[in-house]
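Read the single chain below, which is given as structure tokens and is the form predicted alone.
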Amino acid sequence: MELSYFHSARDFPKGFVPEYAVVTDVLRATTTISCALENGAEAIETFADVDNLIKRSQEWPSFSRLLLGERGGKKIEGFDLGNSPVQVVPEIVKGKRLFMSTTNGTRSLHVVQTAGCLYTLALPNRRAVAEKLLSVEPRQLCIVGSGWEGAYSLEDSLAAGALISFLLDHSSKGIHVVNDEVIAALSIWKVWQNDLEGCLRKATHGKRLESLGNHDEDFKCCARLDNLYVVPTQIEPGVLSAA
């Protein structure tokens, strides 16, 4: 397996179409996606542009849709929910189509939506995603972080390193490391693997969330490891479903 990691959508090579891609946005989009699908959401449609989201959502029956979104960490005005994994509980999301736009994560999903196969990664579903990848042993895998408005984010590299570590430990066919970002992410994982919530809070985006109010439950949820069994999988461009 040829393995590479890119810190954000901005770093991803233009025009490149990977065989397999994994997108992570630990705080909080891909954690929210994993929790929503684990809790019975029918599917999640992701949008970089809010106007496109609203237009598309209006094609869906009002009783079976929810609008999720944030800008700068704050819920978009008029939306049903923000971008919190603890809000997408079964009694709210079960059986519904979620229409989602976030500051960073949905942009990374958009840039690799032409991949042969696309999954999303958070710390809670790390093992599920890793085992799915190991079952197919793709020739090529690109992990893409989301960063913050194009800049590097510590927490996404932590999640990438968590996945990389699992793959290295369990791959039967071997892994070829393509770029130094893979090695750096693995190093971050080794430093912080016993204090995941501490890493999330230390990150600049974690501090940004803390400045917006009490997000303790979000931090706890995003820092849990291997407690979800869902593998959010793109079933058509921009649409994710449980696998």
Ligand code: 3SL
The other form holds:
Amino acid sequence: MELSYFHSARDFPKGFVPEYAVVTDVLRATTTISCALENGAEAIETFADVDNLIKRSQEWPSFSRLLLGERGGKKIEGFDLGNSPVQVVPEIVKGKRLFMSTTNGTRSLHVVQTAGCLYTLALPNRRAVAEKLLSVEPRQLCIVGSGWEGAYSLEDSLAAGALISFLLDHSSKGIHVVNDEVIAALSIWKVWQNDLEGCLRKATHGKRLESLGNHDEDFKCCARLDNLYVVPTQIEPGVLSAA
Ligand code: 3SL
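Same protein, different state: after the form predicted alone, show the form predicted in complex with the ligand.
So here's everything in the complex, that chain up top.
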């Protein structure tokens, strides 16, 4: 498997269409996506642009839709939910279509939406995503982080490293490392693997969230490893569902 990692949508090579892509945004978009789908959301439709989201969501019956998202870490005015993985509980999301827009995560999803196959990764569903990939052992896999407005994010590299470590340990066909970002992500995983929440809180985005108020439950949820079974999978451009 040819394995590459890009830190954010901005670093992703223009026009590159990978065979398999995995997007991660540990704090918090892909953790929220995993929790919502694990908790029975029908599907999640992602948007970089809020106006497009609102227009599209109105084509859906109001009783079966939820609008979810943040800007600068805060809930978008008029939306049902912010971007917290602990809010997307079964009583709220089961059977609903979620329309979601976030500052960075949904942008990364959009740059790879033409990939042959697209999954999302968070720490809680790391093993599920890894096992799904290992059942196929694609020729080419590209992991894309989300960062913060084009800047690097430590916690996305942590999740990328967690996935890479699992793939290296279990691949039967072998892994060809394409770029140094893969090696760096693996090193970050090795340093922080026994203190995942510590890593998230040390990261600049963790500090940003702490400055917005108490996010202890979000940190706990985002730092859990391998406790979810869902593999959010793109079923049509911009739409993710449980696999
Ligand atoms: O940038 C994003 O996509 C969000 O996950 C950021 S936040 O954690 O909701 O602030």
